[in-house]
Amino acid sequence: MVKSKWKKIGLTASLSLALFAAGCGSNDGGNEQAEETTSSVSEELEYTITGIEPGAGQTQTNDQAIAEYESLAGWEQETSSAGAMLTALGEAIDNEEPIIVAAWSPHYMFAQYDIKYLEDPKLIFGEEEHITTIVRNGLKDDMPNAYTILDSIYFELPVLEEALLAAKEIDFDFETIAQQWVDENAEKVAEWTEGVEPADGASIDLVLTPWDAEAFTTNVTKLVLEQQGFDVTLTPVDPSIMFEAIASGDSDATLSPWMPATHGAYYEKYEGQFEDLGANVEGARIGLAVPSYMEIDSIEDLEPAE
């Protein structure tokens, strides 16, 4: 009995040793296999990513990431216009090729296609931001009705984007498709208005940038604050101005900074001269990107050119 006890644990023991022996061969050749996927996918790339204009900030940081990670060594950057990268992404999707492109949110490009980031470990592209509404100092005193409206103010990413898309289809018309949001999402409106009394013509300018999410948050503002009898103004202007305008009270508000980063460095040179009402929109990134049938998820799962 004893010598048959033996001879079982010594046969389950070589069965055990072979399927260990089994599971580690299998593991290499699905290391091996993933390099050889990854390896192919950058060579189907031609270790180049398909970026905007020259001059753009994220160019910029494409090619710091260039420099910067192993696995991006030897690629270059094909820059050109933001149109121009759309068509490719949008060609190369419709025959489901790879393609690696510079990429931002908001943005339509995330409601029109299914695409992903790619991670970003060293974060040379920055951590996720928010849009922010600031308004001038005594706002809430001056135009409480006003104020209330604009600290309420808020729009889910997806959302946001599928407005831009649709507004890219009527060649960014955005009084046209912030009229039709406002009048498709009148229960949202009236979430933002709660409790506002009629402000009987009183006057409000609103700053923003010519950014495609800002113009249309913005107009969309505009209506909602025209709803409850205000006056409106819109007042295109370059980020700089937009902080100056709000701090000497030239303005009244802004749904347009992009913190902490992006704006980051006006926001601290004029803080405590006006006052932040929090994210209008969260999520704000950039980035690059892939479509989702590629099987790659971060930067690092590329191979350095030969």
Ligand code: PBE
The other form holds:
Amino acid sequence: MVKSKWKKIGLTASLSLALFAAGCGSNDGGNEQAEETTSSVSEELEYTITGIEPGAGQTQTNDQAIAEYESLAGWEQETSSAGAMLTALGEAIDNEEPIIVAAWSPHYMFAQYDIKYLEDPKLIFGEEEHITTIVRNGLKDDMPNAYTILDSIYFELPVLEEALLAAKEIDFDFETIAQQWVDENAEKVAEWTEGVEPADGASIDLVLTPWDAEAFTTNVTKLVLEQQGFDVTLTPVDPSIMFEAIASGDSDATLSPWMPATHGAYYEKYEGQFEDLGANVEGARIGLAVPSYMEIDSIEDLEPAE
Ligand code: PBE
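The form predicted in complex with the named molecule is what I need now, so please give it after the form predicted alone.
Now the full complex is given, and it begins with the chain already shown.
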């Protein structure tokens, strides 16, 4: 586990070591101690939140937090990808440096790192999210058996968390993890497919967003539908395209919308143009998180940029 982690971040790690060495060389004043005690955490963070993909729902929620909290006035969000955010988080923790990241759960980041969500008194990130299954209008009449399966699929939070950790161990091969899970949970699959008639090769398209929980639940759904004779295509897209694809009928279903905070704006925009079959996961959450060694607990403990 340690080995593969180093393999992945090796390049970035040696790059930042080089930068660090350069920084030391140019420091001739030698009063680092004084600088450290006078600079605030917010200043050390350079008033920057380490974000994820520009197209993520949470990227908009982070911008909303920046707009609405006085303590975040003048802050910026640096977007890149979930992978880059996790690398930056890991490096900060290795060096006991401050960092503030866009975080969400379920995700293995909470098992791997000692991190905490910052309190969000304005509830910009909401309290609890659920991941819901939405299908195109008309699916119920066109494909009643697929509809029944999609309507039944539901994962308990600990089951999902365990699967996400297992996936990390095999380099995020979600097809393999989903196959193992389906093989080991035949009873659950039988429950979901009770009374369903075999499909005989009917095509069904599922869209999904590029994050781990969705990769697992959607790959399991694919296998369950295939067991029933469906021909299943998975199409990875951004959240905005996901809603558009279901609303236009280009795609049949998705298990990826996070509600009510993360994708609420898209949900409202397309409301009436899809059918919501209800949660496939409950007890999810999004927010801003920091390593536990940081002595702040709330977004309001941060300071505006001058
Ligand atoms: N996430 C994980 C996604 C949804 C699932 C919170 C990074 C998003 O922000 O769109």
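Predicted model, so just to flag it, every value in this text is computed and none were measured. Numbering follows the first chain given and starts at 1.
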Problem - Rigid-part membership shared by residue 103 and residue 225 between these two forms - result: no
